[in-house]
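Only one chain is included here, represented as structure tokens and corresponding to the form predicted on its own.
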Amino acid sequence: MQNDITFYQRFKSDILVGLKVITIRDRSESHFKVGDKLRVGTFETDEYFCTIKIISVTPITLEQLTEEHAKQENMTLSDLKKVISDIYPNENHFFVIHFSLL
């Protein structure tokens, strides 16, 4: 069965223990809807590791990211902005996808 969304392997343990409850994605991954149940795999190997349920999908810019977003990502705000900028260079408009582990 194919996975619906992937995360870098380094985020797997934080997701599984409920420390990471949001993901910030660009427009290409903004199509998820509230209530969707998604199979989650690792980006590196696409190995399935859990299922999540979408709670909300909210547009945001890099400048609008707050300490609360960083906390939901289980990192500091400066680290979060750096990670987002590294993954999506030259992009400023994103979507915060809030999820819960099923």
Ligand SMILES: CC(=O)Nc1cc[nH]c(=O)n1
Given for the second form:
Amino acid sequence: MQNDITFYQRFKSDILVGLKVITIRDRSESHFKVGDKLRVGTFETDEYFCTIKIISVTPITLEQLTEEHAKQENMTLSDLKKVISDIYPNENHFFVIHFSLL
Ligand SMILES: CC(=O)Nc1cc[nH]c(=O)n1
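Since we've got the form predicted on its own here, give me the form predicted together with the ligand too.
What follows is the entire complex, opening with the chain shown before.
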């Protein structure tokens, strides 16, 4: 069966133990709806590793990211801003996708 969303392998362990409960994506991955159940795979190999349920999808800019978002990503705020800027160069409009592990 196909996966619905992928995460870099380096995030997998944090997701599986509940330390990472949000993901910040651009508009191309903002179509998920509250209650959707998504199969999750690794970006590198598309190997399935868990299923998540969408709690909320909220628009945000890079400047609006807070310490709370960083905590939900299990990172410092400066690391989070760098990670997002590295993944999405020249983009400022994002969506915070809050999820729970099923
Ligand atoms: C594959 C991929 O884009 N992964 C991302 C992007 C942003 N946040 C995140 O947690 N994972």
